[in-house]
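Encoded as structure tokens, the following chain is the form predicted on its own, with no partner shown.
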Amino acid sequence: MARVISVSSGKGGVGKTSLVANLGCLLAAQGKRVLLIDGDWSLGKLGLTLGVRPNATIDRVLKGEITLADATVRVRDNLALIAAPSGRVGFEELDEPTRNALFYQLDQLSEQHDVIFLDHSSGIHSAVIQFAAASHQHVIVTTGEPTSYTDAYAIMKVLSKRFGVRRFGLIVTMSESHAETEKVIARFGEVAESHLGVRVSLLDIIPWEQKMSESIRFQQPFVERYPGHELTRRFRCVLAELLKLPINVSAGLQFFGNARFPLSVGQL
């Protein structure tokens, strides 16, 4: 069974989808079977970020035309994608039986992979919360701006208070001053831990990088376009730190409750 890693952000435009694509490519290159799921089922972008345009997307699964396995497309060696359409019905609008059926199919599909990354849409609507609460690890992506980390706090609050999640990994992107961002995020972590009773592990403060925009324009993950770049090295470090974090056992949803927990950095 796969380790399921939820990647969320309260605010859009923080580089979350690019982060998921790059971490997935790095892990797949290390020989692990990785599945990326585009959880923004109204405005899917993960396929474009990876440079693939799959014919089958999640909306055909929701219509009952194909299974979730049929919608899984190969992107690279060891890397697969379940893509989302753009401008279609969102997950939050599905009824509960349909959502549960989808969770069940995903749970079955997880047997074929080592790690699954869930790239959520931004915000705290049910599309994010339902999937995140069922995951084994929780990564929040934010910037050092108040509008971004305030929304990140809101996600942590809902997941901790409603579903008993007690551990979060935090990635800060687009930093123009490491020292200033570090001060802000240190305070943010202190507030979250004291008010919510959670543990926040800062995985990295990633600087703003012009070449990241270039890789997005060319629809090629940064780590593949610039394998020797310092930012690629930092992505590798983020991945290693992420996989060191313990598994969260949520008090809420347990769709992925049979995960094979022993996957560790030593196995990568």
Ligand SMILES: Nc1ncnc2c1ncn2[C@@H]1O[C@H](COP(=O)(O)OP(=O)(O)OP(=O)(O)O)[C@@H](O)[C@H]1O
Second form
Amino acid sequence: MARVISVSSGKGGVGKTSLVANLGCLLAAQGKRVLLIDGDWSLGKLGLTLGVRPNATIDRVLKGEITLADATVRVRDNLALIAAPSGRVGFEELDEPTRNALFYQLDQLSEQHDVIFLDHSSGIHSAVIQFAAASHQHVIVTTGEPTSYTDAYAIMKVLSKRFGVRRFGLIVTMSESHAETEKVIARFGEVAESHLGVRVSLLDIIPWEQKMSESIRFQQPFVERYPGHELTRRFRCVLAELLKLPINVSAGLQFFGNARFPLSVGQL
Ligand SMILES: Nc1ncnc2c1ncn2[C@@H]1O[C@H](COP(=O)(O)OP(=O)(O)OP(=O)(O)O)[C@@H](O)[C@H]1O
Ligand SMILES: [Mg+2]
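How about the form predicted in complex with this ligand, since we already have the form predicted on its own?
Next comes the full complex, and the chain you just saw is listed first.
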């Protein structure tokens, strides 16, 4: 049964999709069976980041045309993707039957994978929150800027107060001064822990790196384009730390166990 890792942020453009693509490639190269799900159902970019454009995208699952399994495309050895379209609107909110049907289908897919990464859209939409709340591990991505970590706090607040999530992994990206970012983020972690009663584990502070946008231009994940680069080594460390985070057992809606409603695709 797969472990589901949710990657979210309050503010957009902080590097979630890049992280998911790179961590997914590294983990798959280590021999784990990995599934990446693009949770940005309006402006999906995970496929582009991996250099693929599948026709079977998750909006077609939500419309009941195909199943999640049909939308699962193999993109590397051990690495599968459920892509999202770019430029469709209207999937930000999920009603309960749709959510349950998706959870049920994910349940089925989990047998074939070791780790599932959910790359969410930014912000606090109900679909993001419902999927994030149900996940086994929670990664929050932020930059060291107040506008970004204030939004990160907001998403942690909703997940902890409404869904009882107690553990978060924090990844800070695009840092231009490690020492300064470290100070700011340490304070942020203390405030979140004392006000929300959660534990925040800082997984890493990733530096701003010009070659990241270059790898996006070439539609090739950074770790594949620059396997010997220092940042690739950092991504490996982030992955190791992430996998050590305790599994969230307190969330109200686990994917596997509570979502056993055998809904057909037509009921989506
Ligand atoms: N460490 C980094 N250094 C420099 N640029 C980066 C870094 N990480 C990501 N980027 C760049 O920032 C841009 C946004 O990254 P990405 O799409 O991964 O963010 P996101 O959080 O998924 O955005 P969205 O909220 O729109 O889904 C991309 O152009 C990417 O190349
Ligand atoms: Mg993204």
